[in-house]
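Next comes just one chain, in structure tokens: the form predicted alone.
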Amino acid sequence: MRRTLLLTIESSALQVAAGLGVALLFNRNWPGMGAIRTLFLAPMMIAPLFVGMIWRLMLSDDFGVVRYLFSLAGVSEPPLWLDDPDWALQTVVFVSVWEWTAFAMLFVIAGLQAIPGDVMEAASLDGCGAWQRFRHMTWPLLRPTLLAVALFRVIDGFKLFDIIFAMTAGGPGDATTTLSYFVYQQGLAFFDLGYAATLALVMLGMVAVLTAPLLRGGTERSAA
């Protein structure tokens, strides 16, 4: 329980961060920004078992393309990200994030080109600096589509299997080991289906508690 709220919760969190960020980047009338913000999508559109099945070849001790751009930068003994029980659950965050952080920018953009130009136009004649915009006017403007990316991501992240499957089968050891993947193996591996009903009954409730403050504070917001 504590790796799967470990794992949600901070991927969650990059997954909105990073979006953010992204979105903020690219909502520009640049030349070519179409191209880059689609292939900006790519990670999006491979299925997550394939995803985690590159990044792990990517990451091999062995023969990874990772291990050898690190040795270009002179760093010879690189962590073993997939074998090491200190480093295996952080980097199934990272390629989560890797993956979704896409889908929290579509969402992040589509908020942003909602906001009405004229509103932002009249602050900046009003002398309001770019990170005074942001701060007071969209920032308050995304909130409710920041509150409903995390939604999603939370939700998502929670039910996790398939880049924990193809990456790390649950270990080095239980390293990875999170709800999702302890429920398929209770349930597809040693056929205990009564007490894989009952761990996904478990996971139902501490989803709806994970969730219930995103929706009160969106529920909240759309109120005022």
Given for the second form:
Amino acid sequence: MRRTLLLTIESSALQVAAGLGVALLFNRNWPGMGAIRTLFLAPMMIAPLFVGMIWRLMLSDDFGVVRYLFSLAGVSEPPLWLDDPDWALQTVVFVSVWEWTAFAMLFVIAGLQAIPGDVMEAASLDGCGAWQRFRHMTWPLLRPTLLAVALFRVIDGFKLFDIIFAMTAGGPGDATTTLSYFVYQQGLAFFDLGYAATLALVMLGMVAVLTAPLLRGGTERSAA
Amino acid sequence: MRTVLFALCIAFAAIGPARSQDDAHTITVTGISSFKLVETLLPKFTERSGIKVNLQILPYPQLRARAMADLVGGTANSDIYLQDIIWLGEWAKGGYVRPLDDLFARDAAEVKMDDILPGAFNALSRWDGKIWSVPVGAFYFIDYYRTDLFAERGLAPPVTLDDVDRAAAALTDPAQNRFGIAMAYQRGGPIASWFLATYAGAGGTLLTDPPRNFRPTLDSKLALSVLTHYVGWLKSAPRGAIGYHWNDQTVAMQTGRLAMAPTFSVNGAEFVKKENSVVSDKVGFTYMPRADAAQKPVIPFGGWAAAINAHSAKTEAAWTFLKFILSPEAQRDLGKLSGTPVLYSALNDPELQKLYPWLPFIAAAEKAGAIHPDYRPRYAFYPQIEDVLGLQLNKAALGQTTPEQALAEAQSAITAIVKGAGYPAE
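Taking the form predicted alone as the starting point, write out the structure of the form predicted in complex with the partner chain.
Below, the chain from earlier opens the complete complex, with every other chain and molecule after it.
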């Protein structure tokens, strides 16, 4: 349970933060920006199972490209990303962030483009710097969008399964055995369908509890 | 408009029977990736029998999930399912697949029972005195080693677990990217299966004496000794071996990094294929290491069979396909590709023996009754055993627990699983 919460909260927060950063960077009318944005969406278009398989190969200590890149940087023995219990969950978080940051970025760019240009222009004319414009205008106007993205990412993070299935199979030890992986094992490996269905219902309740503050935040904001 | 719609309805009605007639001559066969090789034989089968085969190949977990959903649900989305050896008891007990005794008896002239490898047949297809499936791939767990490296160091092929320790240490040279041995250590099926094969090779069996007594034996001195060796081999393995799936072990051997790779013969076949392996002409083989050289050697056995869905309406067509797969001609053709035939006639084929030099060794072991079919118990509870054992063994390999603690935890969890399933464990 602790691992599931850690994975969900950490990956959702990082995805939203990274998505916001990348969206602010990409929300410009520079030449070629459309193509760059599209390329950035590519990880999201790959099935998560294949994302897991691809990263498992890239992170292989025997022939993975990641170890090769570390060796070029003078690190001959980088961590065993997927096979060290201290690193495995963080590696799953990283891969999840790699895949789903684009999703957050897409939402945030849409939110940024919905902010009226004349409001920002007026603020500039009133002498607001970039940080002040972001702090007092962009951030409050983006907040509902960010809450919506966080809601989606928390739900998805909670049921993250494919990447774990393909990369670690719940290991090493039980370092990446999350609730959704456990449900899979009970249901589809041991065929204890009653137990798996019960656990799935518990998961539903937990997701509801976890997302309630986000929903409340969004509703209060709308009412305001 | 009405006329057009009416005409379309008539057209569909006319096509309907034609399609269902066509469906009656098409069977669906769902299998694992290693069974994809059969694709090359399908045109010949269709030409001879008039039966088309819709072959569906799935990864292992998906095959298990789809088969169970279909079989337990009493539907027939597939007429034939490939059956892993460890599913035999579950499928037979549940009545999910059709017993084949009557068909074997009826077509005795066509299917030469005495040509089928007895160890493979008993292990893969016989349960509670009945035949439930047809063996399609016989996988024998043997110790593959590099003949050139052993010769260089003047080492004899290992016989005991201690011999493996010594050879592995002597042949490990990280500077040359060469390592003495690697087993599967990934949590779950990989480490559980490879450990149990090593345990069986050393003379152990996981359960005391099924069906009378299902008490696990992991509290024995032998189990502790085998696990201590197994974990100790990590010192002579590549750094990443702690996360090895069996596929990683296969690749490490193919790429010349390992001196020893105990594994199933289906993976061994990949070591000797020139197009896939840099060590194709340097591969030797022997029995799995024993605890004591005086022990009788055994070969842990795994593999796949094909079973007919009990709810299939196309039993005859499905049986025709199974007979074809079991024919000497098909076994020879498949054996050339996979190295895992299930007939003596194919094992003794000179062309196959040239490709896979261990086939005479297998044939002799079959004749001598040295096959160990139950190194992984073929009962419905095995997936749960594999999970708890795989977790505890992996923890021991990671150094999170000692081998003693890991085995004690596994012993207690497996006893609970077995008792929970209603079997005696005293």
